[in-house]
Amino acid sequence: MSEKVEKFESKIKSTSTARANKRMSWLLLAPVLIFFAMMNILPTIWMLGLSFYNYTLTSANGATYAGLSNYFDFVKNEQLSQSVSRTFLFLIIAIICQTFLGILIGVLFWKNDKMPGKRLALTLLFTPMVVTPIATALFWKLILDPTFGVMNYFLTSLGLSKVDFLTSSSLAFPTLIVVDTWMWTPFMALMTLAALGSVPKAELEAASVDKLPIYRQVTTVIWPHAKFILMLGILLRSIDAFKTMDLTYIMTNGGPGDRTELIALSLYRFAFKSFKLGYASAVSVFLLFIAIALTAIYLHVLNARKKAEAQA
């Protein structure tokens, strides 16, 4: 009888200890959760609600309920439609270039462990990623300046005529892509190194012993382990590229004309130049859903591959 009582008391003590630990964990998480709610959830809810109102900050009239009119106006706005299509074009080209170059650079450093000066080279490689986008934009704007820029100095020293990269209707948009690629290719190289580092060395050694061709090593050994981290890097860069505003604002201000105006810059104009907060909130909700859609596609692809591997 005493043994049963002791077991019962020990069970109660363990249950109370587990509850105390659970309360303590929630207590420790509370500051982070409160900060997250105040800085992310509440502003998002406020933005979603404001998108259903006509509200101009400089107008004497208060906010008036508009229903879905802001969203309908957004769909009908030809200039915004062009900004969206231009943004997707920017995203696709930039991500392809950055992923391709990042993989090449990552593989180069991964394959050459004994490369002299490897640490210094990696440090210099990641420098563009550390510099803030605005500083990068100012840096490149000075380099490409048609009057005293370094780029035009080299062109004239080679006997070529000066080129105004940022005001040319045919060169401004590709120039932004080149600068964005220069800035974020190191990130994709870093994700490539992390992805390749997740590949078990035993499997690589077994593949080399079996003398598998390089394409077979990539498809059967490297890709199954590296794809998750690499695709995560592509997802993060896609979301970030879709809301690029710093480069266009500093380097071209959307010009010449509207050739380089991306959706984030259009959103800035509506919110902080025209002060149409209701309309700008509707555009922000659109950007939010694009980010959610990209994340959903990424998760769907990963889950589909996991199911296929499990069935195989």
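Positions refer to the first chain, counted from 1. In this text, rigid core is short for the largest set of C-alphas that superpose within 1.5 Å between two forms. From a predicted model like this one, the values you see are computed outputs, not experimental measurements. What changes on going to the form predicted together with its partner chain:
- Comparing the forms between these two forms on their rigid core, the Cα displacement of Phe272 stays under 2 Å.
- With a cut-off of 2 Å and the rigid core superposed, Phe36 has a Cα displacement that reaches or exceeds the cut-off between these two forms.
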Given for the second form:
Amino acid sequence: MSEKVEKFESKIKSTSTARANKRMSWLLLAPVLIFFAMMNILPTIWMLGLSFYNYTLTSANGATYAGLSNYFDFVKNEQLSQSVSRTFLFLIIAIICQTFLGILIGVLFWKNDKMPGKRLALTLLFTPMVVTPIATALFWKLILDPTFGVMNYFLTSLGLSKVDFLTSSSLAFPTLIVVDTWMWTPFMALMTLAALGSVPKAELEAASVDKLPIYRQVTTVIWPHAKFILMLGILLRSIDAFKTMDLTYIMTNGGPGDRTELIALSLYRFAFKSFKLGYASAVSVFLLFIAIALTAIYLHVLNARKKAEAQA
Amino acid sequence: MYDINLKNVTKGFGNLQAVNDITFTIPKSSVTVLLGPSGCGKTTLMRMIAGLETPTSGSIFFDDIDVTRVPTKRRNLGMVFQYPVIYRGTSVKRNLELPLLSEKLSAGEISKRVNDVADLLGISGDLNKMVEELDNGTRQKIAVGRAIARQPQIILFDEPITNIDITAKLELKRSLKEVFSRLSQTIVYVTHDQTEAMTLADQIALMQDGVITQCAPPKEIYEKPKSQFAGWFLGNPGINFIEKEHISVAGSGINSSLFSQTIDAGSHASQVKVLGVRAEAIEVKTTQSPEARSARVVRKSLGIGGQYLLDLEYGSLKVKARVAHQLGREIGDQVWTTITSSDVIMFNEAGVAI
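Could the form predicted together with its partner chain be shown next, to go alongside the form predicted on its own?
Every chain and every other molecule in the complex is listed next, the one we just looked at coming first.
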């Protein structure tokens, strides 16, 4: 009988310990969860709600319910659609350039394993990536300045005429892509190095013993292993490039005209220049959906990788 | 087919001397097993033959062609790695075909070779399967198939059975034995497993600390080890060593509490420092006889194949003897043993057989 009682008591004890543990884990998680709710979930819900209202900070009128009119306005706004398509164009060209150059640099570093000073060269190569984008934008603005910039100094020393990179309607957008590429190519080079590092050495050696030509080595050995990390790199860059604002804001402020106005900058203007918060929220919701779509692809790639690894 | 001639081949990695001045010939059309414990330099030596490592000094010749600086692709060899290498996302058939595509063979010839190799390895039924579906044993068979389908002059095997699970291991070993008997190529096989070496080799090159200490057919290397290391490394258990405190030298004869007779060492007697006797060379009886020595059983280990091991004690000398299960002796029992003089191996101070 007493044995039964003991068992029962120990069961109660273990249940109460488990409960206490659970409570403790919630307690420890609470600060992060509260912070996440306050800074992420609530503002997102607030933004979603606001997108259905006409609400301008500078107007004396309060918020008025507007249904889907903000969304209709946004779809109809030609300038904004241009801004969206410009952002996609920026994203596609910049990422193609960064991926191409990144793979090239990554492969060069990978192939020349015994290159003297490799470590120093790698450190230098990755510097642009670690500099704050605002600082990058500022010093590129100075480099490209038509009067004081070193770029024009070199051009004139070579007997060429001065070029106004940031205010020329044909050059501003490509210049922005060049600077973004300068800044983010190292990231793609790093991803390439990581991707190539994930290829098992024995498989590469087997391919060379089996006398596989280089294109077959790439398709049958390197790509099946490297594709996941490379695709993740491209996706991360896409998500990030879609939100590019600091470069355009500092270097061109969207100009000349609206030639370099990307969607994030437009959004900033609606929200914090025109104070049209309802409208800006509708644009934000649109951006949020694009970000979610890109993240979904990212997660899909991650899962595909996990599956492939499980198979191996 | 090629002989592989190594001339003063040395390879160092920083302070570590992995291969130390090896001069050695691997004869053509034979199976040579590089056997040794981990870190003895056997894989490094094979990788240098493959061209995957470059010697720090020395030269490698295929017959009389110096290939020391020739890249792997141009050495015309096949290699099977420890980790079963497959080309992912393709079928077994495609895996076997890939190395043949750069050989400029007709489609008919490629198909014939693929089918022949698949038949030989018993994977004909898997030809259309995707390689990812297969277990490691079959994957390694594909790797073997790729290496032999191209019919290169030399085929290298770098511990191909090590990473395979136990049931597939036996099957793969059997396949390899079958494959080796059919091939006329020069085959070099690296392993740390003496059973594999004994089963597959025409000759075993035993390596220790970056040098080849002995090269001989399996039976010879087992029965006549040239060094204490060879005697210890080969055999399970390794050879029994009778150290100098248990032996006495009188003229050309050597005595020990283990022997009833005097062992004749001729003019080398004074050099003998250690004696070696294999566990199975000790004949154990349960009845006394005039020529037998008395010993006590101090340990009994389970054996396999109807045999087990006894640890026997002759005063302060302990040795292991392999006996038949029927002997029926237990710990503490007395037994009587005899040893034939010709089964005793003599080693000098440096551990070299005399």
